[in-house]
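Presented below, as structure tokens, is a lone chain in the form predicted on its own.
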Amino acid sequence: MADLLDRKLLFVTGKGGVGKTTISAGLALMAASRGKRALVCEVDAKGDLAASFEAPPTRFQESQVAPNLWAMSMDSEASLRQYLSLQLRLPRAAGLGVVARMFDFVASAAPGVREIVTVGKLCWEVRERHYDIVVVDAVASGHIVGQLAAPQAINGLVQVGLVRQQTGWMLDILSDPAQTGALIVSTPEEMPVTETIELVGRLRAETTVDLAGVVVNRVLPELFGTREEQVFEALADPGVADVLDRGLEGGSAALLDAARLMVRTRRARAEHMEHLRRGVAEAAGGPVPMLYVPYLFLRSYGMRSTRQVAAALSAELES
């Protein structure tokens, strides 16, 4: 994944509740720290992008939050009206409320507009390149296929005129892999490990972007081998335990159970990660590059977590 950071346009999906929007905080502050101009967007708006950079609630106009890093949150009716602005120049003066009628209207009648101009206001970005990198905090697994697809269909089904001319250059940049790429978040557990297999076999049929790689967050390290665990076992003697109880003032029993707890856990973690390389391989057609970002024992998340993640990720691209 060396060249991560040379793309223009990254989509940042998964399940709901995997962390990625602290993994698109962090990818974002890794390329900013490396001297790239960068732009986050947070395409739900809920919020946590902001958080994870301490900054005040993000809107559709982008603030700095860190040396080289600006963050915005996505508003597709001032998407469509910058949009109205740039290309039927519409004056930035005109009232809202018009535009916002108008929107609603259209994107009833014709499913996927909506998603047009989301995905629109990113590749534009790309293409007047106003920054060297734009990271898409984006839709959950669920919608991100919809989302990324929505120019493509589209395109087929209108020929000719400005639509067309408009969907055309979106999927050029879409489906240009040295320019954009999808990056599917994931945990070691049952659930996020299926759904994310299904999504890169639907990226892979239904969409023109390139999976860029999948994060496997949250790993938990080894704290314990097999040697541990046999010390385990001999502990648990009673022999043993009764002097360790002594020490412990009766705490053995419950230091003992957490060890082979960590242990159990970690070992089911490592299993759903070897399903997770080989089911997404095989819904990919081939290797996907693969990085880890360990669980962050914290008991709360700001800008230090989101370095943290940052320095992970560098150290995991340089490996």
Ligand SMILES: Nc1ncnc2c1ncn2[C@@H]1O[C@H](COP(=O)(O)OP(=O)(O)OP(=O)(O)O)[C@@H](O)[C@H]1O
Given for the second form:
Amino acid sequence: MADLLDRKLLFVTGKGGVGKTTISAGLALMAASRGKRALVCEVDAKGDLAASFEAPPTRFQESQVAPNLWAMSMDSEASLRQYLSLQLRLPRAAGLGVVARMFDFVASAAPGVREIVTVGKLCWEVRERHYDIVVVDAVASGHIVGQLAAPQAINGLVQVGLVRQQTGWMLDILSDPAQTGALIVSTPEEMPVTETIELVGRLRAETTVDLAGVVVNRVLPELFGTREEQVFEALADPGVADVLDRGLEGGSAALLDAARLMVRTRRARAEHMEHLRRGVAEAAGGPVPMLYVPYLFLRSYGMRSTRQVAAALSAELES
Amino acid sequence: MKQGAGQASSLEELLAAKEIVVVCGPGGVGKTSIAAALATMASCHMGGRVLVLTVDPARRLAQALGLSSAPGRAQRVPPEAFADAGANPRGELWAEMLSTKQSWDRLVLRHAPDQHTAQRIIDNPLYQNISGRFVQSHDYIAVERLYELHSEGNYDLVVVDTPPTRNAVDFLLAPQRMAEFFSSRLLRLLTVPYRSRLVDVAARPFYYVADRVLGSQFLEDIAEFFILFQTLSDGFVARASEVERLLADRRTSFVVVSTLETVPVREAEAFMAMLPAKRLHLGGVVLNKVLPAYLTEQRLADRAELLCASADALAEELCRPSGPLAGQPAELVGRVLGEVGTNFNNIALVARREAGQRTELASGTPVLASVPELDDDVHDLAGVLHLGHHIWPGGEG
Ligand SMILES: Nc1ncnc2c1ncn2[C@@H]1O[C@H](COP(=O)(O)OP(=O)(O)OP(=O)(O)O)[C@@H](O)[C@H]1O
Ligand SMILES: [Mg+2]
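Having seen the form predicted on its own, could you now give me the structure of the form predicted together with the named molecule?
Whole complex next, starting from this chain.
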């Protein structure tokens, strides 16, 4: 499991809202604290990544957010400029604004054209060895396959031209499990589980990227073990309520209700989790590392929650 | 009592007064189930012919509604199915599952100048890709199909479940984007015949770079496709504006579904903020997976603190030989009590955050219903009805 951090490029994806940004931030922080030079990149530019580090807004030009750790946000136009001038060695004067718009337009019809620019930038950081690890807070499940399969799509559609020539080395990086992996974040709920299982299948069928693992986020705490559960059930006795209400001046019924609610919800989620485990292994055609991150009961989310996530992930890697 | 345009004070009123109810909101909040429950409740309590148009529902729900066999066509949910679930609807419930590919083909056939052109478009390799993903094609297709169904006039009420878009807002912008796409300068640049490109001085850098980057053959392929596609332009643009008009009609109402989690609330708010500018009518919000209100009571939070602090003492008392838990190890009981107290603090924290979100979301928007997290997923008609009872006024909700 520890080899997760040996990869150079990790795409963190999953359904919207499951915690992709939170997990990416925690993972990158953990890698950095283990002495790796880490870059974390937010692809959808919503600003949540900066909030995870309580840092100023991230830009295309990376900025340091913690020791050993840099953060950036993807900007397809800036990336295209860099791509054209650095990799294709096109003169900057050649109407880049128009080209950017052309890209945008062509990209609405042709698969891979927009994506190649994003993936290209990330692969480039890996190839140039600017960092030991690049963690990508990637696009959601619905779009990740298109992004990761961009080089093949381009190969299929474009016969000549500079873009085509660039796909080879990108594919080498993306297809190498020692270098690149996808990490799917899920929560133990119906829709995220279904999407995760589907995505595992699609990643395998349509891309060359290896599945590095599945993170199950927001796992509710198990309140009681078996013996405690029996005691908890005995608390329903009216005699118990009398004693508790006397001691607490009322309210014991509601407190017990809340505990029942948690037990019930956790039980329902445990079923989803089981379904996830089975479905993922089946879709992947073999066992897949699973990492569990607890639900964090915090007033707000920022550096503190990111540290907690990093600690939780770190413990999972050791296990 | 004065109400904003199209706002009803209750779900009942809304479903009775409107012809189209568009159920929208962020992904994963339960739109499909809520849409099905709304349509079911309307058919049960108000009668008439009610259709729920749904996109990619969980397979079991599709089955429950009789949708598995024929996407792209409306089917009646058989009265026997209701009888089995212990309900006796006054009206008819119909359901249709959207088929994107089929609807696109239909559109192309309708707007193409002739059969031959239509076929060439459909056979073009880029078309497959286009009908799959171009300019939020699911969104456009959903509104387009809605328009078709409404103009056929077979239903008293159509409830639409919107596609799981990256952004709920995409759904609203789809017709406009479609129209803009056809009139864009880039489309013209790409589709001018190759020869005349050389004389268009202003556009020359564009072609120069485009050729070097993508290769001219690829550009030619794309150009050919778009030239064909452009023949659809007039029909599409006219249709898109009619579709937009229907969405803005007073007979159409938008119901936003959201949970009270951070990401969905943020998206639901962004969505609702857009409605007035587009002259769309917001019927209200339905909140899903809401935690019970008692969890936010300060009085109980104080009790929970006290329980954490006095768990061991209370356990001693409970486990006395004459106590109700005589014989149980006091240490174990103390731990359980402490856990009960801590748990309350934890859930209360989430419940309060959600209550705050609710206040924000509900400012200026009626909350039409608020549904707790149900223990079972909604996967059959009985489940839909159960959810419906939580939504319907006077139900369990
Ligand atoms: N383990 C956790 N416990 C509690 N809350 C969490 C946990 N992980 C994430 N969250 C909260 O859930 C919300 C969504 O998380 P996050 O922004 O990381 O999701 P995302 O997948 O990046 O979302 P998007 O699809 O919008 O980019 C945030 O408010 C975050 O603080
Ligand atoms: Mg995010």
